[in-house]
Structure formats: C-alpha cells, structure tokens
Amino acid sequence: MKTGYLAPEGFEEELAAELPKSAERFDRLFLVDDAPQKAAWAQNIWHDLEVITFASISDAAKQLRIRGSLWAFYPFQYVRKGTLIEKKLPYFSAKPLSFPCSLPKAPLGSWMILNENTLLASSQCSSPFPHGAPNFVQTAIPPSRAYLKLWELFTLIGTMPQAGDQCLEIGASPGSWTWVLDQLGANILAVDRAPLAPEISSLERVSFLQKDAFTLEPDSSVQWLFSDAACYPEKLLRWLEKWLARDTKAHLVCTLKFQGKGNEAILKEFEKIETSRILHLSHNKHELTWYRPGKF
C-alpha cells in the first residue's frame, strides 16, 4: 500500500522530518510504502494510491474517469502531456468560496504522471480542495490576512461560534480573528499588550483588555478560546494546561508558531491531548493550527 503526502509550498523539509527516511520525493509530494500516518505538515494526503499504466492520452483519461469524476492534476513532470489528459476529464474549476460555507460534497482525487506511460492516482484524498488549498472570496476589511486561517479551520471542522457565544482571544492585536468572531455574532474578550486596530476595537460585541494574556486564569463561561499569539508553543501549552486541568468545556483553537527546526517534542505533547488534532492550514506560514473540540 502506498500513501502520498503533499507538503505546503516551502515546508517540504518539515513534512520530510515526520515521514520515514525511505519516502520517495517528487518535489512537494512524498510517497511512503505504508498505511497513512499522522502528518501535521501534510496539506493533503493521497490514500490508496494506484499505479496505472496507460497506452495513450485518451486511455489515461479513461482510466481516471473509471475511478472518479473530479480530479486535480499535480504537475511535477510531463506537464504538457498531463494538461492534454486533463482536458479530456470532466471539467473542474474550484469556485471561490463565500464564507461561511460547507465542504464540497463530491470527492476530489489527485494524480500525477510518473513516466511516459504510467500514472499515479488517488481517488480518495484527505482534502476536498485542489492540493489541500481552499480559495475564499476575500475581503479588505480586516487589518491582516490572518482571518483566512479561521475561515479555513471553521470550514474544515464544520463548526464555529454562534451568535451570543462567549469567546476569549489572546494575542488578538491587530484584530483579524476578532473581526471574524464578531461577524459570526459572538461576544469577544480580546486580550493583548498591543492595542487592536481602531476599526476592530470600536465593534459593539468586542471588549478589549490590554495586558499579558498569560496572566489570565481559566474561566468556565468561555465557550471558545483562541490564540494566535506570537509565543513559543511551550509557553502556550503550559498556560493551556491550567484550562485543561479545570476540565474546560471550551473549544480550543491555537496557532503553534515555530522558529527553526526541532519541534517534534512539543508537537507530541500537543498530540497527546485527547480528541485534539494538529493540521497545517493552507493559510498558515511556519506554524500549525491545533484544535480541540469543546463540550458546549
């Protein structure tokens, strides 16, 4: 059994560190002769890979159509031939998503050309988006593009704060995540040493506390806890452990921001937290997103 792991652009080495050294590499795509494993730095995982021999461009398209309706071509090599095959497949264009939205229901497969007469294809990928990257209709209102991380996460997990929910956001400045939560109708306590952007701090459902967020104690009224704070993951985990020790029911959404390599140990500590998951969103940079569902 082969499994493919597609790295986010620029983070191939981070993904390689999670996978067996025997993994075969095709630029961003790593092939492993084994069942799927956890890979936080994988933007998309290709399950149950098939090696398909084809006699012609038409035959290649036919072989793919037998296995699925919608396909995303990974253009590592033989790009011209792949483009000709792609033209013979059912037309697929990922329309920009208007948030809030649901995940696409139709499965999206991925494929590449190994050599002149061989395809590698997976009709079952971990992401329903082309190469794991959703395309949102963007807005110029928030003070930074960080809001896209929350849009992507909420779309992937299928849940988000509702009108009237109590949210705590630490490391909130300049306020892009706060803006998302306000748009959803939630009540937000935003905490940071730096001030929010004026257009965010003036929002009716936003309260701002200018202080060190890590001095805050757990609060049972919080239904969603968010952190996009610029801090070491170790510091964030020590603070979160206070909330977990109080058996908080809150949904927990945190960005894990790294400097350099050698982050495997702290990732394992976050992975040990029950029901949580770690993923690299297409709008993350040198960081991962950690999510633990709440009990509200």
Ligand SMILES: C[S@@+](CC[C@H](N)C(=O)[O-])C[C@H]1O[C@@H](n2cnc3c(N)ncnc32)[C@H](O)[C@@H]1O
Contents of the next structure:
Amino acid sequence: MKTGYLAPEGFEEELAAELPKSAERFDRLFLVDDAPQKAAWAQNIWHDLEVITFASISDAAKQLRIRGSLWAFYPFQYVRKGTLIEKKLPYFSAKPLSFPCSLPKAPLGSWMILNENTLLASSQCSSPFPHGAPNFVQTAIPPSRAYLKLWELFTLIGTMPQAGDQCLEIGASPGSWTWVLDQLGANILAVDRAPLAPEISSLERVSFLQKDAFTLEPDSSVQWLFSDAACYPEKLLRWLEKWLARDTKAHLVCTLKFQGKGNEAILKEFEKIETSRILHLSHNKHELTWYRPGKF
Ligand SMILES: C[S@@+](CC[C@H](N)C(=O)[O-])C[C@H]1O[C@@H](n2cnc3c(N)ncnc32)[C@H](O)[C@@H]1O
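Could you output the structure for the form predicted in complex with this ligand, given that the previous block was the form predicted on its own?
All chains and molecules follow, beginning with the one already shown.
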C-alpha cells in the first residue's frame, strides 16, 4: 500500500522528519510504501494511492472518472498534459467559502503525472479542500489575518463557540481571533501584554486584561480556551497542565509556535493528551494547531 503526504509550502523538512527516510519526494509530495501514519505537518494525505498507466489524454481522464468525480491536479510536472486531462474531467472549481459553513461533502481526489503515460491518483484524500487549503471569502475588518486560522479550524472540526459561551483567549492582541469569537456571539475575556486594537476592545462582549496570561489560574466557567500566544510550546503546556489537572471541560484550542527544528519531544507531549489532535492549518505558518474537544 502506498500513501502520499503533501507538505504545506515551505514546511517540507518538518514533514520529512515525521516520515520514514525511504519516502520518495516529488517537490511537496512524499510517497511512502505503507499504510497511513500520523503526520501533523501534512496538509493533505493521499490514501490508497494507485499507479495508473494511460494511453492518451482521454484515457487518463476516463480512468480518473471511473474512480471518482471530483479531482484536484497536483501540477508538479507535465503541467500542460495535466491541464488537458483536467479539461476532460467534470468541471470543479473550489467556490470560495463564506464562514460559517460546513465541510464540502463530496470527496475530492488528488492526482499527479509521474511520466509520459503514468499517473498517480488517490480518490480518498484526508482533506475535502484542494491540496488541503480552504479558500474563504475574506473580509477586511479584523486587525490581522490570523482570523483565518480560527475560521479554518472551526470548519474542519465542525464545531465553534455558540452565542453566550464563555471564552478565555490568551495572546489575543491585536484581536482578530477576538473579532471572530465576538461575531459568533460569545463572551470573551481577552488577555495580552499588549493592548487590543481599539475597535476590538470597545466591543460589548469583550473584556480585556493587560497582563502576563500565564499568571491566570484555571477557571471552571470557561467553555472555550484559546491561545495564540507567542511563546515556547513548553511554557504553554506547563500552564495547560494546571487546567488539565483540574479536569477542565473546556474546548482547548492552542497554536504551538516553533522557532527551529527538534520539536518532536514537545509535540509528543501534546499528542499524548487524551482525545486531542494536532493539525497544520493552511493558514498556520511555522506553527501547528492543537485541539482538545470540550467535555460537556
Ligand atoms: C500572534 S499574536 C496573537 C494574534 C491574535 N490571535 C490575533 O488574532 O490578533 C501573539 C500575541 O501573544 C502575546 N503574548 C506573548 N506572550 C504572552 C504572555 N505571557 N501573556 C500575554 N500575552 C502574551 C503577544 O503580546 C502577542 O500579542
């Protein structure tokens, strides 16, 4: 069995470090002769890869159509030929998503051309978005583009704060996550050493504390706990452990920010936390998003 792992642009080395050394690389795509394994840095996983030989452009399209109806071409090589094959497949355009929205239901396959008459295809990819990247209708209102991380996460996990929910957000400045939470009707206590943008701090449901967030003690009234704080993941984990020791029921959403290589040990510590998962959002930079569902 072959599995493909697509790295986010610029994070190929991080993904390679998680995969067996024998992985074959095609630019951002890594092929492994084995069943799928966990890979936090993969933006899309191509399951059950098939090597398909084709006689012509029409034949390639026909063989893909037999296996699935929607396909995203990974244009690593043979771009012209791939584009001609694409034209013979059912038309697929990833319509920009208007948040909040549910995940596209139709499975989306991925394929690439290996050589003149061979292609590699998976009709079962882990992401319903082309190459793992959702395309949201963007808005110019929030103070930074970080709001796209929350939109992407909420869309992927299929849940988000509801009107009236109590959120604690640390590392909140300038406030684009706060803006997302406010738009959902949640109440937010935002904490940062730096001030929020004035248009965010003046929102009715937003309270703000200007201080070191890691001095805060666990609070059982919190239903959603968010951290996008710029800090070492180790520091964040030591603080979260206090919440976990009190058996917090809150949904926990944290960005794990890395400075260089060699983060495997701390990643494992986060991974070990029951029911949690780690993912690389297409809107994450050199960071991963850790999520532990709420226990309500
Ligand atoms: C990437 S920014 C957060 C962006 C924010 N999520 C948004 O959407 O606008 C990281 C923030 O973490 C804050 N930060 C870092 N260490 C902190 C600490 N110990 N306590 C409070 N805030 C902290 C920084 O001041 C900075 O504003």
